[in-house]
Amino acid sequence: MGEQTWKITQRKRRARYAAVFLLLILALGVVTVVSVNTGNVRISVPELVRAVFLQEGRPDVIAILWTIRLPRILTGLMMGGAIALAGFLLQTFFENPIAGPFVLGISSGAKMAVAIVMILLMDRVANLGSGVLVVAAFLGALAATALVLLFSQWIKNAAALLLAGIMIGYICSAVTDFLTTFAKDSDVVNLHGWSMGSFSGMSWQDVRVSGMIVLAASILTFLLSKPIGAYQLGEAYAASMGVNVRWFRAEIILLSSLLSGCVTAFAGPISFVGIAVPFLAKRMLGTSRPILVIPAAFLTGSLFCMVCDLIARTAFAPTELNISTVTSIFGAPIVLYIMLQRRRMNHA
């Protein structure tokens, strides 16, 4: 009887997992079509199919689709998934569900490094490409993460550690603002537009570079599913299962810094997605198994950011909101709920 109950439970779980992934994929498809069709020029589904697969149709439709809308949509899809995975890795590392690139100051560190490159080195580096900005953002994110880790050696209280991360973020933002004060007007305009957070203005070169980075980092993250699952049960258990804990922790930091740095370099700082999305993925699946949560978090992050981007560019058209404004509206209440839930559990 017990074995029969176990089999029924397993079937229900597998059905739930399949339903969640199917719904996420369908929702992504619907949002993609709506995003492509939304704007000053309406593109019907038949026109979309001909323009994408046959490259036939009205010249203005083909130009808008291939030079503006598709690069923006693909970038939003990748950046949303990347920031969600970065949040999941940081939550695993710090064993705290409200740890994320934005809260811990990692995004601010990446922003500071990109600002230094854009303001101080723009005239000195010939043909400054997106790859240079990605490297700068990665190093900035890594430096901020290293500072948080340094404080974690002295601060064992999770709330105090998060506060330290917030302070690091403020310091990085202050340095960025200081540099902006003495920068040329043209550099300030470029930096201000980028720092507001947006998927607009993306080119196919940006899609290719970001795609390679996000794809490689996502695959490596998925390959770490088994050691992440062991690490979730404690460092001692992970070590007993043959996991090199020190190397594993370094891998998590490098991957999370690379993912969050890539997002910041291309789209600017995006808030709360890295905290809210992994929580939503776990809730939908009803499990915290990394082999399921990692792809679900990526898909949910992609869907979340694409919906937020659609709202950002249509809610007050022709004026466009920055992406962090919209992600904060939807993500901040989820973070507050997580904090209240943790408080109830601690007092239970």
The other form holds:
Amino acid sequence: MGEQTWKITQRKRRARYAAVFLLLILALGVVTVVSVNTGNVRISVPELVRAVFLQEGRPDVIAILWTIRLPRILTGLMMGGAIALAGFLLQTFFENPIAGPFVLGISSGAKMAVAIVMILLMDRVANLGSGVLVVAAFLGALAATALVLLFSQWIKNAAALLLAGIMIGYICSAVTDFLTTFAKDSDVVNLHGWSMGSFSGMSWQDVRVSGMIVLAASILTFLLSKPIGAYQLGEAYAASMGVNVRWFRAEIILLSSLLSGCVTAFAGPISFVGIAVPFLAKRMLGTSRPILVIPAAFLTGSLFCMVCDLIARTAFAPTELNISTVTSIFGAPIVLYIMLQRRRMNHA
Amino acid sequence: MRRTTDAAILFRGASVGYGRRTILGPLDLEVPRGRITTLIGPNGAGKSTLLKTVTRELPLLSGDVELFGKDLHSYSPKELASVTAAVLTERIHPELLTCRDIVAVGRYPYTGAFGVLTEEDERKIDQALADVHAEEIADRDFTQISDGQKQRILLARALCQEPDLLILDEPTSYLDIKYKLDLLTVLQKMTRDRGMTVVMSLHEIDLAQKVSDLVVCVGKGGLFKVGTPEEVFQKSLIQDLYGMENGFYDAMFGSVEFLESDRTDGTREVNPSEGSGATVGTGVSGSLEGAGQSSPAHRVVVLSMGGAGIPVYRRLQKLGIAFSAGLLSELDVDYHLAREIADSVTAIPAFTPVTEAQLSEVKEAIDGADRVIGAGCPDDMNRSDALKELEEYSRRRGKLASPEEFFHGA
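Having seen the form predicted alone, could you now give me the structure of the form predicted in complex with its partner chain?
Now the full complex is given, and it begins with the chain already shown.
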């Protein structure tokens, strides 16, 4: 009897998972179409289809689609997924649902590293490729994570650890501000535009590089779903089941730094997506099993960021909002909700 | 696998501890296969440290440990995980996972790269849930169940790992008595039916005495003694092990008894002059208050047999009232406790008839007492002639009270 009950439950669950993934993919399709079709220049649907799939039609339409809208959409898709996975990895690592690259100061660390490279090296090296910025952002993210880890040795309290992360973020921002104060105007303009956070201005070369990094890191993350599942029961249990905890923790830190560094290098710091999206994905699925949450969080992150980007560029067109502004408006209340809910649970 | 010994775990000159600090050892210990071995001892003496060394959460500081005839450190993590499983003291807080999900994680060493469960795995999960009688909560969220249920699920998770050696660190903490018994019963079943070796630490020494095949005492200052429960559960050893000053462990009853701190020196002789002027036990409950503060007056005699006296002794002890226990055979369970907590006992040596001298000794005590509590005997026994005589003797002097009359006022 018991066996049958769980088989029925299992069937229901699988139907739910299938529905969630189907809906996410459907919604992504819709948002992609709407994004391609939305902008200052109105383009009719037949023209659009021809321009996208056949690269035929008016040269200006092709140019707008292929140099502005499509790279931007793809960037949103990848960066959204990447930042969601970075958040999920950090939450697993710190066993805390409100950990994320932004609140732990990791994005700020990456930003500081990029600022240093931009200001100090821009003059000396003629053409700074996106690769250099990614490496700088990755190292910055890694350094900030190392600092957070260092503090986590002494601070066992999760809330205090987040506070330490926020402080690290402030310190990195202060260093960045200090550098911009004494930098040349042209560099500052560059840096400022970038640090506002945006999915625009990506060349196809950038899209290719970031796409490769995000794809590789996401696949590696997905490959870790089994040990992540064991780690959800805590470090000691994971070790007792044969997880090489030391190696596993290193993998998580490297992957989350790579993902958040990559996002910061190409799009600037994006706030709260890393916390809000994994939470939403888990709630939709009704489970936190990593093998399901990892792909769902990626898709939800893509959807979330693409919608936010659409809002950022259309809400006050022709003026564009910075992407972090929009993600904060939607993401921060969710984070607040998670915190309140946890508080309630602890008191229950 | 090379088997040089029949022991499940063999410690040879092993030292365990945190970092570079040795907490316990060097020690030699042979944990038998297919049996329950229990570690007892005070907090901080090194029970958990010893267990964590076996699970390799902590490195061995020196010496050798062999697991099923193979050096512990030659196991790969995966190999070790398929031989040992653990129930740890860490409390886990997973979100949005059902009990079944938690148990399923136990299949970790056996599943493929993505941890996808086969029909075979699902059957083993069912079996593990059935073993701990948790089928009905399988689909509930782990955070929504009681502590007792959580512990059962964590045990099922460990069983799902199909270990030869099951390690449990204080598995019965936080559990009420029913769940404690349930859990230990499952462990006994695992050793008997599946030949699993169980090693655990327990705080409940009474349960340890009953459930263990081998007991390892781990005390402060390097105290380390291994033996069968019969060898280990002796009053003085347990008292030393835990450094108990206000009580002692009664190995026969398997119970912990209190000692009043001013009576721990072992002097239990009656000094009649001490009793004068005390107003203890006059039958009015109000007058009992504060009796604990005055010097324990020897003014109450308890007459009983066959165990009827035990609740009365404990009650008097709680109130701090000194008493003497009436004519008891040395074979009587009442005598067993009375000799520990009564101020004086008049006893009949085993297998000898009652003598006049013994009777008059009790009568003398009754004469000097304010009150006599007639606790009688259990319903399924007949009063001995001696008890009848002493009860009659007290009644004629107007001193006899039933326990109810004495404790609640007539």
